[in-house]
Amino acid sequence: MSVSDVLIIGGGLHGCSAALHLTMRGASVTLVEKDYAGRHASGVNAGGVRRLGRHLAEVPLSVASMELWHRIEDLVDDDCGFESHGQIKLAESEADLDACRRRSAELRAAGFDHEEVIGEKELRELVPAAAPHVVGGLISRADGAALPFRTVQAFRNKARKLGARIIEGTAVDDVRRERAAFAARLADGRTLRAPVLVNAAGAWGGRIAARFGETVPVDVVAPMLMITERRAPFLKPVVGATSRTLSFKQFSNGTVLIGGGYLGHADPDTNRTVLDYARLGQNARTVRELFPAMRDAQVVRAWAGIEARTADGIPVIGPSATEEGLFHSFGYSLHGFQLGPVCGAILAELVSTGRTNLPIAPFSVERFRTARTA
């Protein structure tokens, strides 16, 4: 029997990611991952990374979060391919610019600034393929992409080389508590034990709430992603649309990556994901009609994840409110490719001193239970 400190259930970017900030405290660690680290969501995202657009309850920790990105070679030794190009939604009329305003408006009362609201003119200067009908946009300067696999692997491998354990290929048939510690056993025979269990489990993660009584709803989707055949450069900046579903950017390669959240179809018991072409189909249309470059552009692959969204759509982080010990952290509802570096901090800060100074309270687990009670 294995025994450390804190056991992750989960090799997702915050799995690994809360792994590293609990060995940079000195924790023993234990990560283990049923596939390899990356395999789900956090390694074949779009690799946005933006506080543009956030829920308002994830604003503070998505800021936090960027100051992490923009030294991220200096937390894990490597620069995961992040650029920082900024990210703009574009306004396809003057009520979508109005919603921008709105949308700037109401961060500036809550305190940030970092969302501006850009005319046509210097529209054009930054996206100038965007279509003939594009009025302006939302734009978050500092915000941009990252490499979503090179990125969870920075965070294992640094998290490894820091001391953590990590175990690949290996699935965690059970799990329960055995006095003061959590008891897990491994389908290759093996029982692990730790007195603090973390749970990164991602689209699994509501499977391991429910043993310790805490039912979360969440639905396991696969959102979708295209890449197109090389393109001459025409587009720096992460591009959205204000009114529809869009994720847009250019590689360096000049390879087009095209996504936004439309939803193929998973099964998390066979790992497998099957694409819905027709919704494909819808936002192959939307790309074309905001940028007339990409009307002869060749799809040459399209994948999906498997990720959990919960019912309102923003993640859960902290700790259970029925097992003293157990802290979770999934949930992110297609958008926690960004918040990981922070999150695994926020972890890490939780269980080695009970307490952040990042408002997590929205995130609380205990949401869903006083919403099924009320």
The other form holds:
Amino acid sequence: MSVSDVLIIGGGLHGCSAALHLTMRGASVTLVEKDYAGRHASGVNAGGVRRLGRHLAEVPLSVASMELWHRIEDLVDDDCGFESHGQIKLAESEADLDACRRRSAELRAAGFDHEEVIGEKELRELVPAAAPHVVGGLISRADGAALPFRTVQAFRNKARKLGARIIEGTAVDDVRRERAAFAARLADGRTLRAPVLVNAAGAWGGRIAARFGETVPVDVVAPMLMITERRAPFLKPVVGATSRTLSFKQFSNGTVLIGGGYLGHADPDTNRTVLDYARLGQNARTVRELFPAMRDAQVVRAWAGIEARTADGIPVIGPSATEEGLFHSFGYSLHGFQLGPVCGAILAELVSTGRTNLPIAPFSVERFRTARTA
Amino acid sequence: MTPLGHVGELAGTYDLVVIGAGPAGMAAATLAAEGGASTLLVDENAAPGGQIYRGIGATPLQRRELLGEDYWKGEALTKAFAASKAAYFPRASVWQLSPDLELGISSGGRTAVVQARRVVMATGAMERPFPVKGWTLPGVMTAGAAQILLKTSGLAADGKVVLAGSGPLLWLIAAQYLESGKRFEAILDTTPGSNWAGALADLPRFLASPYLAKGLRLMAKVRRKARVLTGVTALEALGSGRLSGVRYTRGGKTREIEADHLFLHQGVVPNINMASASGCELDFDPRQLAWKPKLDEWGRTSVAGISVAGDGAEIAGAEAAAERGRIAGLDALAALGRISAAERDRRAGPVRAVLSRYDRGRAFLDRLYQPAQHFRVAGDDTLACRCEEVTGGQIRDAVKALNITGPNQLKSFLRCGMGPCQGRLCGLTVSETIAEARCVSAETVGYYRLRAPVKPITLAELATLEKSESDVRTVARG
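Show the form predicted together with its partner chain, please, the one above being the form predicted alone.
The complete assembly is shown below, putting the previous chain first.
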């Protein structure tokens, strides 16, 4: 038997970040990961560090997280490959530009000014390779991108350095409440106990919640990504589109990452994903139309991660509604990477003090209970 | 057979799709098509034959003896295949095979997706990497590449040529090269003398195998015409900007010879790129020192509906490959309901009998020609991953400093295996280098999780895939 203050299930960015922030607050932490840290969604996503275009409920968290990203090296002793050249959504028509203007105004009304509309002239300066029909866009200048797996490793390593115990390659077979503590039986026969349990199990988070009677409607999905061979440098910012789905970015080594949330198929029981080539074909057509120079680019790899997408597309963050001492942080619905640094801090605050200054009410697990009984 | 020239001519569904038109692929496709299964054979080359029978029917080398009598054994297979009802799609590449048997096939800048009920992968072997210092210099190539030039174009290297390495194929290539009127400055044989001790136990079976006489003849022929230096224990390609010579150690003495071309070879290993990317489980074979798909006696992989035949399953040579192609073909017919299991078993009997003859000498050859560890693992200053220029020393440092357990974790730190080849060429070197640094087996270290596309495809090609209704189900990204 092994006892710590907090037991975290899941070694993705959110689990590792929670472990880091909790150890910084002096808690003894054990984190269990069935594979290795960053094996799934956290380690294989597009690495977008993006406030641009987020759900309004997430904007305060995203803005706070961005402050952490801009001093990420102070936090985890590694720059995580974070580069900030802005994120832009291309507008392909006047209607698109109008949508950009409405979004910017909406955000301003909510008290945020990081999204700005830019016209064709500035767009061409920033994204000279964009197709001729592009007329402008929406920009968030201090956004950027980082290297996902390296980021997770940095959080994991720093948490471990500060005393967190990290167990990888061992699944949790069973977890339940036993009197004052949670008891997790591991696949290798060990039992871990802690008065506080953090559910950061990503695509498997819904299963953990269900063990405590909380049914969260989550789809297990496999967003696909492609990467091309090296190309001559042509693009600094991360680029998306206003009326289509795209995530497009060139790394400093010349390779180009193409995503957009097109889904393959996931099997959470075997860790396997299967790509859907018809959808990748659609993704490729979008790139061809917005960046004609990419026509002859060779795709060297296509892959998909396993993620959880909730019914309303935003995560579950906060205390359980049924079990005291249980906290959820999962269901990030394909856009959790940028939130990693701050959500770990939020979890640590919740565990240590019972509250947080950031507005997390929209992410309460109870929203699904209300929806069911309504 | 019915040749196809364009992806537009593909049917949407086939009973059986065979990948690769070497001996295993041709045999499997011929047998399945004769059994009434709608069969498609896809191959990258312009004509059937694979590597071993490459260019058969099209080679410009008209003197039959030049390529050896074994080469012409391919003729019977090719003729039987030509007479069959299989659809044959040359100059086409399969860039992906999914676990639900969907194949992405490209040709002439267009691509299509085909659904198979069964798949036989006959993707053959690839040369084992031979990471020695200077192996990326222009002028250094694999012996297999030199052989391809000879078979398809009748081209042989001008200037001073050195051949170095070990294994049966090395002798065959040497013989073919000498037969075409070319010469070698030297053949540097790196077969470790200490291998004999382990191989001797398998010698009696080898003596009864069809390989013995053939091998001895071949070696005698080569020795008559070329200077063969055995017991070479160290090797380095010299030159700045291009190969100028080869440094080697033999009997404790180090010497140099001038060379314009160095052909390297230390055996072949199963080409598992597609099997791995399709989700087939792999095993590490400690005798052949290579990864191979986990298979049952019919060649079935761990993925339902996908079988592997030929050298892609395990190195056993061209004749054995054809027999294993037949076994996979029979099993496919049974799985498709074209023949009963009893008929499959009955017809497989004689095939297995022939196959066991070819298996007889294999253990001896495998043990004798096991390359030395220092020729499989990259040295500190030797490139392991050529695409991203990562050395053996960098891998060892990363393993120690970052506590890296296997090739997949290494990617994020060194970009090892992240370049254009995606680890498909360097995978074995990287696995074994990590294993050596960690003092564990390659099996423990594991292999790259390989991804599609397994063959190059451009965005423009991918964009030619027809849009389906499911495409529209998209979501925001992170």
